[in-house]
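This document opens with one chain alone, in structure tokens, the form predicted alone.
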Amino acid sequence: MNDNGNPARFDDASAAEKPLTRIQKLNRRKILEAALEVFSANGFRGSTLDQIAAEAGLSKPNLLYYFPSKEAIHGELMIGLLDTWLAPLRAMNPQGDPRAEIMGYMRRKLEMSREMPRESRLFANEMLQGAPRMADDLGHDLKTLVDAKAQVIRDWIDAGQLAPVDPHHLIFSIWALTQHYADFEVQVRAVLGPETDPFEGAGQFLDMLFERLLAP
């Protein structure tokens, strides 16, 4: 379907490469936002194109004009999400103060759990299923970056600037202790009560935990 709701097809490869119009960009954003809501609630297998189209306020044929399949929508979401998820780790500066850099990374990950709970749950769902749609990206982009930052941490440890901890497991612990508040939000709020902001207490606790863990 074109922007007016009429059937449309790309006549050739050059047509497919034309810049998107404002309405096309808006509709793509609507679809991806709707897909994030549906996938994070139902998982990949439990979600349908009909659900995504309804959430986006578009007809299914109109949705299929922008994305040919559920897999294509999910793939685009996951590629963007992985890039977003890795950005704070990329920002860890080898020339910075070691504890400040690691603490800053931890705080940003906790902030992302507060601001992006649906994205965190979508990523967690994919991991729980064995990452069938992300295995290549995890084996290359994620591993390459984590190994590089683990070496930075190891260099700080060797220089006597940090306590002797395993760099990879330090990074894993930051993931686990921050994303828990998004992935298990219902459980956390059930225990703490609806009036309690779990992130305020989490920030204070994690600051104390990692400051003590990392002190040489």
Contents of the next structure:
Protein chains: 2
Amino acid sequence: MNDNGNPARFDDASAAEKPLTRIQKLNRRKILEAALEVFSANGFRGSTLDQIAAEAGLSKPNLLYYFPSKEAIHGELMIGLLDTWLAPLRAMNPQGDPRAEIMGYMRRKLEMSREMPRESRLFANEMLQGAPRMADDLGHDLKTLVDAKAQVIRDWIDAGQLAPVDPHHLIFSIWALTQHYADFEVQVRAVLGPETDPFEGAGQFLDMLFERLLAP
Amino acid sequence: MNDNGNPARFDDASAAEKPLTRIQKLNRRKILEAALEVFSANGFRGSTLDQIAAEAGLSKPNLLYYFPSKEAIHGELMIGLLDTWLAPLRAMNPQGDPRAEIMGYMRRKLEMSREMPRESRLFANEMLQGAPRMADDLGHDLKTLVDAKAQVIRDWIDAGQLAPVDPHHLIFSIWALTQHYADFEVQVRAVLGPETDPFEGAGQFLDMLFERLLAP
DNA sequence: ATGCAATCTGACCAGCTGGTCAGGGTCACG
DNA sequence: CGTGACCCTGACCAGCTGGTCAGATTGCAT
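Return one more block: the form predicted in complex with a further copy of the same chain, after the form predicted alone shown previously.
What follows is the entire complex, opening with the chain shown before.
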């Protein structure tokens, strides 16, 4: 047993990095999966450890054996989230064809809304509350990346390969249009009816929208 | 004192409709204003009566003198919200000029994001949680209105006055693009920096986007 | 097999939260 | 100026919530 009675889970240089046991890997995965489900549906404050424990099929004290607190579970989810979320933007290639790159980014982002709606809602929840647990990364990592990609887009525009649109707002529009289908899914489904797949129509609509917007 | 010890506040036909006193009007307004502030920032579950009471400058028991429960306060806010929110769509005139009507709707919606970000976030919070307190209205009122307006748009398209876009997704795109600036304000401001007014750039960008999208 | 670390649990706790209540102060109207 | 309805509060309560702990149980290396 180490100094706090919990298994090693810290990254700081001083702590010896014990490898996770089979059970640790399994249960930490179960907990994070359950936490994603619960936090994304109810927000941080609206979720309880009991709900997460039930969803994970573990007891509450056992949750707190693997994570020191509710905050820590949420934090662990947050750590990867921004990175995962921005990966498609990072993948936008300055050497590629401008329209294809932007359309590709939009399509990947829409795909993420379809495949990872819980992550999208977890992110949206955090933003709605003013991103209290993310503010640092927002001002730094996010702005740096977006500014860099905005410059790439500006260069494309200056080269006459794209219509002259504000690059920042272009990126915002991709975020808004794609994430809407995950975050406001209830509303979208209520309007379209239970038969229709929102993402099919969305894909066609967004293709057309960005084709028309970006043509020089 | 009436049967439940609280001032009359029900609309049902049976109850005699006592006019609100000066103090009742004042304090109910204070409470709802405070509740909007708190609920929109923290969600329903994340907000406490103590926070609302403090924000309103009243005591917690006094809050519960004017409203029977936390749910009731939230409900009162919700009642008007969907209507307020959809009013600009309702105002879209089938006899007007198609492009001008849709652009006008978009601009009014963007204006609402600027002027009423708290209402926008309250709405977004509700949607994110799956609209547990709104599901009925969603399936009924909302779908009816949107379907009607979608038909109007479809007629415009058939008359060759608009580009052939899916009317439902066109409406979704207006919602997504305008509400994003209220709901994800932290993110937008983090990227643009503290100097820039997001709504100025947004107005220009969205004008251009919808001009290009809608031209037949 | 044995012994130690890892894993797990029931019982418990303190603080918070929505809500109640008895009673005291205040307002408006005759 | 009196009086009844209206307005407000401190004190309180029960249930929930995040978190602790002593000890029981299990897994695993030798």
